[in-house]
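To begin, one chain is listed below as structure tokens, in the form predicted on its own.
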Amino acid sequence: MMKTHQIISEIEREHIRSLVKKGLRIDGRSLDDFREIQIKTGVVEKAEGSAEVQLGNTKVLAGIKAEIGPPFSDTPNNAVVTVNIEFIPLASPLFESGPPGEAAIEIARVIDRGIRETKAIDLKSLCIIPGDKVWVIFVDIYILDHDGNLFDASSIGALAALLTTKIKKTNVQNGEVELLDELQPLSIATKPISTTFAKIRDELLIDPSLIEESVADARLTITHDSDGNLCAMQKGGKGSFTLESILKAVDIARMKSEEIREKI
């Protein structure tokens, strides 16, 4: 579980708002600057794929596990992809022990939607016995340090982990599945990247830090595929966005997603 925001004073809020009005930010970035992104892959030996991502002071760990199981009844020839997020209480005083709260569920859904809507994974190629046995891909993300923008850090981590994932080849005889020792990479058709904005007063800030999220009136997360196609959007917070600001955010997100994609 996670509390909504850290508590900051009204003086701090007004300071951040006044800086934003001038096109400045408390950490020295411009409004359309991401924090530094660091990516390490292959960090969990027993996972099929893994990555650790640091976005500023936000750090996440993504791991991929693959098992053979039944498909969903409405997609009998497709593999199954499941995204889970865990907020580790040691990562932030805002995190509490217990089952996943609304914030964790929302982030998982945004990442899941990005993978599905972009058709990033060739799900049909992971079908072993139609209607009976398919690969089930678990994308597990752990928040290690929280300093804002868990959406994009988790999105980058999930993609980087999937790109390093290798699963065993299979052989089917008489309805039985044999796992072979030979590994094959997961087939990734496109690379979905989410880009998140915070709205403070009438300004849009990309990659908000935790303190900026505490001041924000609203949040907008936009996902593009490798071809620059807009695939998903998620709005959060009580504030609203004008059509003009949404179109502006989409253009910036498309450009920034290309830059991030080159780092993965």
Second form
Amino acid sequence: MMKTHQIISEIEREHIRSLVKKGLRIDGRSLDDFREIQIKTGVVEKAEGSAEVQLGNTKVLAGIKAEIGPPFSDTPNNAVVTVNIEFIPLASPLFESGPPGEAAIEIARVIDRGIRETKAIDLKSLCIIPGDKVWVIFVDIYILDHDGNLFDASSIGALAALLTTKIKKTNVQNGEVELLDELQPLSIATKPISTTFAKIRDELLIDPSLIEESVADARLTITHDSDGNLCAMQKGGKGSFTLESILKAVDIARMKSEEIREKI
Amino acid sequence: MTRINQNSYERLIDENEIRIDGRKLDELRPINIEVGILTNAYGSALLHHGKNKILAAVFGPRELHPRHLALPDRALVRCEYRMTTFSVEERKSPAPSRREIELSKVIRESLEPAIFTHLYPRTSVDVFIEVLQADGGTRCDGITAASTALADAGVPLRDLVVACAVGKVEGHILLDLDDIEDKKGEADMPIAILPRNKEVTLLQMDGQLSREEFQRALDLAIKGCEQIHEMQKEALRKKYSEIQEEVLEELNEFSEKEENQD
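What would the structure be for the form predicted together with its partner chain, given that what you showed me was the form predicted on its own?
And the full complex, kicking off with our chain again.
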């Protein structure tokens, strides 16, 4: 079982916990401050779309590839979107080589649901021959440097990359698909933005760094769409949340998601 | 997955707010919980919930293998949520899917807050959940069954964990979505709580909910969880009252024999 948290000393743990009690954080942020977000798009030319996101010292690279393939049998008129995250060992001493572990699968599936359930991508427009050939959009996210909050860094990366994605137009003749040189952007209907909280001493800290995650009892990720509706949530970690703290987090997340959406 | 015939119904909820299976908006499917039905497991529970059939078994606290995973200050809680290949309409591949891996993680994290893991350092508490038949809401039933099995195993708990799903279908906030409602609905939100203090130990959501709808859904979920919690306790009491009766009977027989010998 791969660990995504580091071991820290008791003295540091107690320091972080006592700071939180005073509404302070070890890196000088207030409890509801995000770290600085930097987004660069078009960083990989061979990809149909790409984005590098830096969230404080956390760095992720998202790339989009598109192929023509069969649709799922229960949605014959829809394109297929799959999200995958790789925790590669160059990003952190905590990561090991091998197939994605449960932590990576969890993030990928939450982002996947955020895109799918909000109908962020118009999947119908990417159907080529109903029931037979559709575009399959691969969203692959590589963690390059791990300093906590991989959830939000990855979801921002996925969205930023999708917004810059251009795929080839197609022409169908006698059941044969011809790829044209002309490119079309994906039509993105809404921009789902996730906001992640760590719970330390009954306080919620937004955008936790790795060291804060290592101290935290639990995690809560809340995703809002462009209209301010809730569209995905995921609790993690071995702790629990009170109902009041969840409602408070939802309100904060909504505000923060609007701020972040403006940057993408 | 494709069994829903698009033409077989028009709406999932009729004008009298009755659902396609005859339930009211805030009504649970029928639930039955049996405790201690497996012989090898330390504790077990079988949960019938509508068409869902979920079997949960607990092994532990027991010696942990492989040992390098041992935690010096507490027990390691492990959880495996799996579905049988025949539990769904189209045969499921027996290999663990990404969904099963994610659910195993969130279910484990929903149970762990209830367990006094620090009492058993260097051991493991292994929870196995097998979905025998699935019709929506199986992760919640897995949690409810698993926590009942944990109690049956005698693992010290802060509280039982109980879970149920709420969601939005055709604009209505509904309790306990079945498979069709889950697939066709606008939002789905599984929640697990510790009923004693209403701490939330599992919260997932996908779909679309406004802030106001979310709060209503949350309140409804708590009500659903409270009802299921009563059935959980009843199931546990039933097993132990049966054991109590058996023991009392044997004691009676024994004392009668003693009297006869005198």
